[in-house]
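A lone chain, given as structure tokens: the form predicted on its own.
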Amino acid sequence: MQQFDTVILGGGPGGLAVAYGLHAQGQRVAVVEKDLWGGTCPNRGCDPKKILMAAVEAQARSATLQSHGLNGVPQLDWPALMAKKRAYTSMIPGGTESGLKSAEIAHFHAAARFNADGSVQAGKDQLKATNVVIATGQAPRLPHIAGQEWLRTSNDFLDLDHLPDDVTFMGAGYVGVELATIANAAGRQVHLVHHSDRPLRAFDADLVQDLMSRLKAAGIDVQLMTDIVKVEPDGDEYRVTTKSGASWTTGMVFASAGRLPVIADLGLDQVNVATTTHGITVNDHLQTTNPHIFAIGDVVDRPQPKLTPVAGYEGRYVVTALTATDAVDPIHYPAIPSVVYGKSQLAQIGVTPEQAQRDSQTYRVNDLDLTHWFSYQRIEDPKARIKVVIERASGRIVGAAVLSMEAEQVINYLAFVIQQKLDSVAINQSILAYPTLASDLTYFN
């Protein structure tokens, strides 16, 4: 049995953070990975998607200013483009456990699993330590129907030697709808089914609903209050059924609705670890019920959108937590941006419209259409809008819901903007680039 201050279970993002920064600290630490080191952002995740997302939003650039000083409109070449992501991800897996080894951080490439006794079986080596973090993410979900077996995940899109001049996606959250715009943008028949009338639930309703205009009148068969009940071989093809009793061929039927916890081999009970069906249960100092077991990133059970960045902040807060000589304040997380990429970008932070809305006498929303404001008029953006909120008593912006094509950026200057708690005077005191989006957070309040 090997001995260790700490052991990671997952090295992806989050359980690199920990494991880098305990060592730093003096630890004696080791990592279990499972499948490819490095994890699902930088392997087939968030990485990969937005090298293929960045052909798109180049296409759609050109596409707005035709006639505008620019003709013809570039078509994507999806083995060029897929050629870039693996010249990208192949040497993802290799570099993170070189890292590791440069380091002399202890690593295992098993499948991990506790033991009664606590300590970790990690193919044939049994480790011991003092406390343990769980750092296993998410992986993508299968819904069970007839046809089960015939559908893809976002692992087998975004590593494609060909994709097929149909494709169907199930499930209209954050993966169906970028999948199904980089498909789309290929020049692909899209169709993107979703079983309510409210896809991507977590954003405002009013600019979902724009986006959903947006992807329709770019040609994507948006199917709404319906679910795929059956998918089975036709010819080269596959045969989709819906519950509704609508039927067509699709070359790839992908699952994109929601992802589960990678817990189910861990062994949780064997160390009395609580979960439910969205992960791991944990407290204000993410310790799970077992006090030497701490869980972070896409693996917790948590109301924080499950996001790269919110699993390397928890991560070096497990560093503090674990290495604090006196007892460390509850995580408290600041406001988190989340980004639906595209053509037309999907972005929100903080305060949500709705929110606001249910508490009016706090706060107030600004609903601005920038479509004509010089920023997006320069570009072409077809409809750029924002919902600013803010705070009554003190005049400062604390959320923002952003559809346009420059709301990646946006989003990010805002979320400066509420961390520093910053009002429209201090705003007006700084001088800034002009005309770019940075000023025009000037005219938000």
Given for the second form:
2 protein chains.
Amino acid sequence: MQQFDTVILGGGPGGLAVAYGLHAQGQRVAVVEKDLWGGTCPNRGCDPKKILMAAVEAQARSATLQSHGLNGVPQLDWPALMAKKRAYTSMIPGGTESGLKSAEIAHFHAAARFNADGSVQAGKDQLKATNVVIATGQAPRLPHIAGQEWLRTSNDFLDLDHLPDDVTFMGAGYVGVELATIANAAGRQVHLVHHSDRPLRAFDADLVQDLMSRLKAAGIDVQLMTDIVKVEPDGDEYRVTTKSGASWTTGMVFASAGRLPVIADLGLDQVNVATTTHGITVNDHLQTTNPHIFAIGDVVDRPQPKLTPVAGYEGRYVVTALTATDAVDPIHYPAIPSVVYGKSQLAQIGVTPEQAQRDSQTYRVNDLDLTHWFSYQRIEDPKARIKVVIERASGRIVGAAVLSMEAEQVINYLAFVIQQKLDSVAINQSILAYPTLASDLTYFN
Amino acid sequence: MQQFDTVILGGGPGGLAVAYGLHAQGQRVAVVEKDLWGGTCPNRGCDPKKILMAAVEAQARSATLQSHGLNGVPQLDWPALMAKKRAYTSMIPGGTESGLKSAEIAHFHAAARFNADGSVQAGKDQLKATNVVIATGQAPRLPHIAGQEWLRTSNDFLDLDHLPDDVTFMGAGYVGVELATIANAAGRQVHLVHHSDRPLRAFDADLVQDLMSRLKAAGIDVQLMTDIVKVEPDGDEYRVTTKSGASWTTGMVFASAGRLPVIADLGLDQVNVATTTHGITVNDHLQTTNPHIFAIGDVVDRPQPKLTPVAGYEGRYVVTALTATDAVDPIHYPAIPSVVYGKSQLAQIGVTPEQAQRDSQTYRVNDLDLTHWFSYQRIEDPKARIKVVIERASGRIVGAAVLSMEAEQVINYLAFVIQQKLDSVAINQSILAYPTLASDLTYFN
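Given the form predicted on its own above, I would also like to look at the protein as it appears in the form predicted together with another copy of the chain.
Let's see the whole complex now, leading with the same chain.
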């Protein structure tokens, strides 16, 4: 039995933020990770995806300018791209672990499970702590269909030696759309199948439709309102069949229909931690139904998007909660930007245009086609559009949805505008480099 | 004789900001422009330059990823690039003029000159006004050397039907460096000659040296501490000779050694408006030595960088000054970002690292090599570096100099941080899209 102040389950961005934060405050902490040190984001999430996207973006930047100043479109080289990705990801688990070592933070590479006495079993080690923080994240969901065993996941895609000539994605959430975009940019035939007519459900429907048009124009076979019901081997390939009766052979089928909280083996029932199908139930202090157990990041059942910076933010909150001498305010989130990366990026922050339309007394929406604005015209962005949500009373921007080749930058500028509650006077009194994406801000409200 | 409240000399971004601003406040205004409606920025400055840069940037984004996921580097196609540029610039003068027409703002396409009675002669029209605002900008300086008549300027470069195989730039200020970068990216042999050892004098010396290394590595013949003293025709080409005795033949020689205020023909002596070699003398209300005459933008002798958004800012200030009923505070500028665009961009804002070093009691400098940070590694940026200036007492970022392929974005994020006086707590309480250039901000101080 080893005694700690706080034991953290999960060595990803959320768990590590808690571990380092509490350690810096003098707590004795231990981190338990059963899989790769570093967690999803750097090993098989945001970072490797964005490495692959670097090539996709560079190709797209050249492609739009063909006959407008450039000749020649570079081709994606899958083995080279994967080698580059691995040069990065191969360093993550070891680097993360040696970081913990040199900080002298106790860490256990084992599956964690609560014992009935509230202690944590980490392999052969039994860890006792005043508080436990669960940060075990999510993992890809494998849908229950005939031939489920032939399905691959985003984890596989991001570490694939050979990308077949024809690939199929089951589910057009952000994982499906991003990976389909990469495979398409690599010159593969891509099928993207989604059960409803609302791919990327959390994003603005009109802008999603614009993005889907871009994907189709790039040659992706987008199939909505249907679902894959069967996958069976067919020689070296697979035959997929949809609910609507369509059928084709494809080199690989990737399940990209959502992710599930990693909670099944934690023994949560032993310690009275309640869960839903969406994850661990927490109050607005990130406390589970067991007051000594907290949960943060992707594993929690909360409406905030499951994003690395949100996990870090929650991690820092828990550090404060577990070290403060006085009572701590409930967690309060700023407006949170989300981005679907790709040749065209789709981004969103704050009050959505849909929410604004439902409360048109409070908000108005500026729907601007940016395609012919200078910043987009100069790079021949095929389609750039923003919906800006403005609070009527204050005139302030409180939300936005953006589609463009550089939406990630625009949404981050708007994050400053919204989070700092800047009004149009403040924006006008800024001087920004010109002509840039940021200098357009003046014209958004 | 026509009577106005305010007559504005110059139909560029500064003058137009004043014209539209005063017009909106009910003033009777007139604008006089002798050259192209719209002024330097959209016709032969920032905008056309950034159109050409779109191809340079796209090429660079592909070039750095060769053998790291991409095969093939697109080539610049000069005639196509120029056609694209002209499709944009050809619309500017007409569009600007019809804008004035539909707003019913009086405008005169003529050279302006003060009469002794203070009225403005615009060709055959005599304009009388309570106040006059001078916004005539700057034009390229032609150095006095043997063969001056053979020199071309940035105006010529930005509208060149044929870009010769070998071109020479005289002066490595931002115009010289940017145009040399474009010509080099177009596959031309480029010579860049600068009189001192401090090209881009306003920027951080270390980062300039890093940039010069990048230019040399790209094949540009950078010659410092010398100057071109003679240009003479040599067949279809030109022979240039430098002070140090070097000599070569080249297809064209561009004077890129600074710009001069456009004031010679305004008759300023008639109306007691004092000038220096740097432009029109103004007080901190942008008033010239004649209290009824104001000056804004590039034509003024002020320490602020000569940039389009600065002219706009000054224009809006003068609108306030000329319409306020009470006394107006002196003009106060926020920290102003400047960018040298190119394959690698060099950007700066606020307190410079050099100023910080001179006052090390007040400031400290964080010199960070970003090359191996994720955001730069994923695009294989060959050299990324930032010097962050931090005010010791407050811990706040108050200035920065950045070199990277995407410095324009980073400097605009820092503009928000600096202008809004955000501290590290505020930055930490932001949630920004990850992993992006903006999400790095947390680690800068």
